[in-house]
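One chain is shown next in structure tokens, namely the form predicted alone.
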Amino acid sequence: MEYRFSERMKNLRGNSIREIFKLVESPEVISFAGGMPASECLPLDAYRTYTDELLSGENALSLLQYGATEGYRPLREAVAKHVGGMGIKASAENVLIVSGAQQGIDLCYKLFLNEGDVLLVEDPTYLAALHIAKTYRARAIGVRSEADGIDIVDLEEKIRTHRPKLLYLVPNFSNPTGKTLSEEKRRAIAKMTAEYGVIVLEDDPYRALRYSGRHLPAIKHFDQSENVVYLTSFSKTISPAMRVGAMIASRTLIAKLTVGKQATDVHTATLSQAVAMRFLREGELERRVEASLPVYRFKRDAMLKAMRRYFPKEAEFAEPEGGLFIWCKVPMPARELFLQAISQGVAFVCGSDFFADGKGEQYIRLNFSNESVDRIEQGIRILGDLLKR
């Protein structure tokens, strides 16, 4: 049979990271490709305890029934209190629980982007944000990046030229570069986008994973016009498999986003929401994050040390203050390096997947969180040998 696919899907390729996962299923492969939290930091004991207690309580059956699309109210209240501690004013009515932050990106695009509409992104940016834009047949245009995040001058020029509806940013330890947007630029972005009528989608899954420096206020903290949508997730701090995240926005936007979610999955799994609520209410999330930071810092430092030792001097990289990634410019085409590396059992993600225009052929993204220190050194040594050839 000849399948007649929709225009939005027929030429769409799969997410390259998800495709790489198929290549690295073997435990023999040293994978720097994913963005998974360290397995040893996953809170299995607390998760089991909370699940058992919730399913043994008097409201257990309600956790197995349909729930409100907006989310489990005790979790929405806990999230509002949690972001309040970060300087974001919110009540439960400003919170929509989503099935992972990636659904939040999809819902925001669904709400604002028609075919041909312009979306601005920092170049490079999270590849799924580009992938989702393609499904809505929107035009993603990259804005130059500097050491402290997106170039404000280029941003205003691109806003004036392209009249975008939406700006997508990862302000803390950006995926893929690990950069952190300066406080000055956060304030300027909130002011500039309000003046030009641009919605900001602030995707902030890595904020808690800071290993040096100080926490900075969110762009949402400076929002005076209700044009900033703040998006967070428990995937990096509790468990990716939970698929629980949260959007914080004006009540008007939350109402429209809720309608979009109703048509997608009705609601996020209530039991997972209840578990996330317990982590927040009982302070377990903060305790677990605090315990995980030395693990991640040690792995980051181990990868940087190995890169300094084994990579040629032409390779360029910086030390991120947090997050899960190291961004590196290498002296050869990344895809050529990937093919050689995977044949020797090492995987990473090529940089071109993160650019709106597909450039960045000499960049690679390396994840340090989900391999042991010994395997990190082994994998980096293999990459270094290939680069030196």
Ligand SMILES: Cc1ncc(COP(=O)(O)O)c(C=O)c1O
Second form
Amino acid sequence: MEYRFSERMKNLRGNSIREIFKLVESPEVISFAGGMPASECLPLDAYRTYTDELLSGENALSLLQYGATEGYRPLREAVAKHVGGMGIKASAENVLIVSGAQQGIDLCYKLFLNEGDVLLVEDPTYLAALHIAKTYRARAIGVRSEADGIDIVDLEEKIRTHRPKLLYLVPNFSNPTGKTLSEEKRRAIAKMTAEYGVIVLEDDPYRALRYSGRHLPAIKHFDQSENVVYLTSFSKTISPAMRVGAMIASRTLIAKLTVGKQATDVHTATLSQAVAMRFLREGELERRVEASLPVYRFKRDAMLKAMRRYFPKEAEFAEPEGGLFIWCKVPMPARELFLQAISQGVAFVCGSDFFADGKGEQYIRLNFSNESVDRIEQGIRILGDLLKR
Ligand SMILES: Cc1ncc(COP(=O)(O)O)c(C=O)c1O
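Would you mind generating the form predicted together with this ligand now that we have the form predicted alone?
Expanding to the full complex; the earlier chain stays at the top.
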């Protein structure tokens, strides 16, 4: 059978991280490749207790029925309260529960992007944000990045030149760079995008994972024109397998996004939503985050220490204040380093996957959350030896 794939899918390959996952399945490989939360931080006991209680409670049967596309009402209320605590004004009507932030990105693109439309992204950015754009045959254009996030001058220039409908940003501890957008720029972006009529998709799955410095207000906090869509996820703070995230936006946008979601998956799994609601309502989410911060901080510091010790001085990297990644400029092509490293049992992700135009061949993304400190030291020493050759 010769399959007649759609134009949209014909030349699209799976993203390279998923491919790397297949390579690094073996437990011998020291993997700095994924973006997974630390296994020791996954809340198995609380998850089991909440699931048992929910399935033994008087509303158990309703958890096994079809539900509203907008999401499980008690979770929508809990999310509105949760983001309220971060300075984002919202009621349950401003919340759409999604099956992970990934679906939120997809729905937002689906709502705004026609074939050929321009989407602006910080260069580099989360690779799935680029990958999803391809499925809509939209054109992602990269905006320069500085130490404190996207370059505002370049952003305005590219808004004027390309008249994009959408700007996609990861404001806190960005994937892949670990950078955080300054408060000044958040304010400026809210103002500028409102003036030019650009929608901002503020994708913020890492906010809670801050190991130093103070929390900054979201871009959404400065949103006066209802042009900012805030996207959060419980993947990094409860469990990625739960597949629960939330979008916060104007009622008009939530209504439209709901139509898009209905066509995709009817609604997010109700039992997962109810479990997430319990984590929020009982304060367990906060307690879990508090307990996991020292674990992540310790691992981040172990990786930075090993990089300072074993990497050649030409390697450039900054200390991320949170999140799961260290972004590093290396003095050789990343692909070459990857091939040598994988043959010695160490994996990471090459930087070029995160750039809108595929450049960035001198960068690598290192994840520090999912290996023990001993293996972090061992893996970084191997990479350091290869880089020094
Ligand atoms: C910036 C960013 N957005 C979205 C996602 C997807 O998250 P979720 O598991 O909530 O779909 C990730 C996952 O790594 C991410 O890094």
